[in-house]
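A lone chain, given as structure tokens: the form predicted on its own.
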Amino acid sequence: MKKTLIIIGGGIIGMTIAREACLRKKFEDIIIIEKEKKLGFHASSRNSGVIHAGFYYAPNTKKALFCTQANNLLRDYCIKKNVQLKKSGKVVVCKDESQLSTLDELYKRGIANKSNIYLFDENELSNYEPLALTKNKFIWSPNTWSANPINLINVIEKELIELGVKIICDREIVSQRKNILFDNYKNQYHYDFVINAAGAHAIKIAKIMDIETDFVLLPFRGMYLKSRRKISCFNTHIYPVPNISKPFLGIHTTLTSDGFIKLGPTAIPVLSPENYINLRGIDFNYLPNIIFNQIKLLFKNSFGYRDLAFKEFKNLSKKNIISAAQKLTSFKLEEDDFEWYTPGIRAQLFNQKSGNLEMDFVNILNSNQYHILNSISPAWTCSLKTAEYILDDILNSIS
């Protein structure tokens, strides 16, 4: 039964879902509605470009179930479509012996999640990244590559046009009634099935469509430093052992697909999902609730929010980011060799009921609506696998 599928949101998740829907040939018309003037304008083109391997995530979560397969799918797609790649791999290193138990847990998760992962003694580190520093042990992840996010968006967009997807940009969905969406220019769009892939705005779209949840938005700004010149002496990404109770991986060194080094990202609390610089991009529709929740979390220090915020605000300084990255490597990182790079926003959800950050993807199927919430890292890596999963879900529900 071929009908109209509308996808709200033209980031990489919406784009890959449209692609998968075309390949399945179950809908007659497939339409993407994007509020910006071009596709992939926000997190999809502002992320690190790292193709994650799937060992950070607790087994049996969606992130764990998706990421290892997604890693293979995305690497193969980039190779097939000639997307710019860096086949670097990654080492995860310990600053001291107190982190060894967490490193062991990451390795166990990697094995459980069927990641391609190795745990080695420190005397092996020079075989993988001679410039990295560790204490006692390290993890080697050969499938953690880098791709060019903008290049990937352009390639997928070209494929969508060839497949006949209708792309409507510069239109924001503001209301809906009886299977009809209305945009900010009062245009109407009838759908038989709608997918909310609006990323940072997915909770807002869900509310427009009468879906209530326990989640509120807590946006964090990821800021990077990028080397002013290409640096060829590093072999791999170098990551610290993270605090696995939080969805942030800490300041690390990343090899870009075109040969530069990036340091970051930060996780600085901000005031809106598009608040990239200082007070710019603040959406006053979000502002009161975000400030209210931030003040409440600072006061209660729920999930260590106050400690995290104070620590991260120090990373507004280039010096502090470089100092954190310097602990990972013997290569001398000079402040003058780096400049601020395009920031991104992690549109993190906070579960008011549990009092914790939501660590996993959240998908809600409701009749002829599908809502994709908390689409945070590794959502970019997982995009092709996420699209397969969601189309399976939808087609099973309407068969």
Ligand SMILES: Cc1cc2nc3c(=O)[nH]c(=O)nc-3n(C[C@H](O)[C@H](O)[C@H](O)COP(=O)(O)OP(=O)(O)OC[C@H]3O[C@@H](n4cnc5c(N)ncnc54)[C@H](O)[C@@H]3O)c2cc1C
Second form
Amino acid sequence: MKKTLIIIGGGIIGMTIAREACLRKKFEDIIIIEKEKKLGFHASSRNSGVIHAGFYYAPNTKKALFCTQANNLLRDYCIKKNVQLKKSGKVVVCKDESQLSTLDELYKRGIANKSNIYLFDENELSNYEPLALTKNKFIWSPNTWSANPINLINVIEKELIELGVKIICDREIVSQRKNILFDNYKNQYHYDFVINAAGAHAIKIAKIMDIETDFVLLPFRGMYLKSRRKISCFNTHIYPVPNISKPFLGIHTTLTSDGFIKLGPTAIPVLSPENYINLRGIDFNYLPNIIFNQIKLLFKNSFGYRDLAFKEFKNLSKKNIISAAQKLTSFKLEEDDFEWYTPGIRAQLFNQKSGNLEMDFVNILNSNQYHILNSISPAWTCSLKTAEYILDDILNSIS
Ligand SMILES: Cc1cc2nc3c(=O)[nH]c(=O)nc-3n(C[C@H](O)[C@H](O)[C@H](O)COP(=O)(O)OP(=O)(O)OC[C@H]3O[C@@H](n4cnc5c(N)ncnc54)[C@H](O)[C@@H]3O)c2cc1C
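One more: the block was the form predicted on its own; return the form predicted in complex with the named molecule.
Full assembly next; the chain just shown is listed first.
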């Protein structure tokens, strides 16, 4: 039987799913439809490029189930395909003793999630990162590497073309009726199975396909400073202990695969899924809902949103990002040595029923549709593993 699989969205998730579907050989035609002129233009190329090792996530969540295995899969894939890598590892450091209990919790989660992780006393820190600062203890994660996200997209795209995936760019899916998708040029695409991998727009696509959820998009902008020149004196990434009730990891130092240092990312509330700079990229279809929810959350301070928002707005200033990063290291970070770098938007969902940010990935299988919602960090790390999981799910459902 001729089976057509259509994937809406050509970010890392849509691309790795297309690759996995090809390897399983169960669909005759596999098509990616992407609204931009090239693949991977949004979150998949605008992130930290850190291959996370799986210790942040509460056991039994999808993130916890996927991330450790996903880390191995992605590191192996990058090595095999010569993707630019930095095999750095990372340390997680405490600013004061009040953070020790959370550091212990991260270590326990790491052990439960089978991550390769070590908890050391501060006197060991100089063996891993002499330039890092900690109080009492720190975590060492040797498998937290970084890769070049744009290089990775290009490598996967090349593989998809070799595998025979049809890639259609510059076409936005705007509606759907009876197994037919319609794009913004009124072209029609018949599908036997469709996967919604539209990243920050996935909730909109789900609605187009009559999927109702309690979720709304609450986008946050991740801004970075990047060093103007290569800096070779650091050995590892340096991360602070995060607030584990929120899906953000705090401003950290990341070593890029090409030898620079990035500081960030922030988590600044913004007005639209592509609102990368000031008021540019505002989408009036999203605006009323997003503003309504932001005002409500500011007023109620649900999940500490008001405190988060005020703290994060300060990070619009270069000086404040530098000063947050400076707490992690004895290396003198100078404002003039850093410039703003390509920001990304986190496709964060807010659950209107529970009044909380959704912390985990959300997958919905409905007949011949599969929706990938809340594609937030570490979805980039998890992409190859997520693709395996989703293909298992889909093939079980249609066998
Ligand atoms: C600042 C920041 C830092 C991050 N750091 C890390 C990190 O270090 N490690 C990590 O693992 N993860 C990280 N992440 C998360 C990671 O980048 C994302 O989770 C991942 O890239 C999501 O991939 P995606 O394919 O789901 O989404 P996207 O890359 O956004 O792809 C979705 C695609 O769908 C397309 N699309 C949308 N609507 C339509 C439509 N109607 N028709 C056709 N196409 C459509 C879009 O144009 C887009 O190309 C970070 C994210 C951000 C924002």
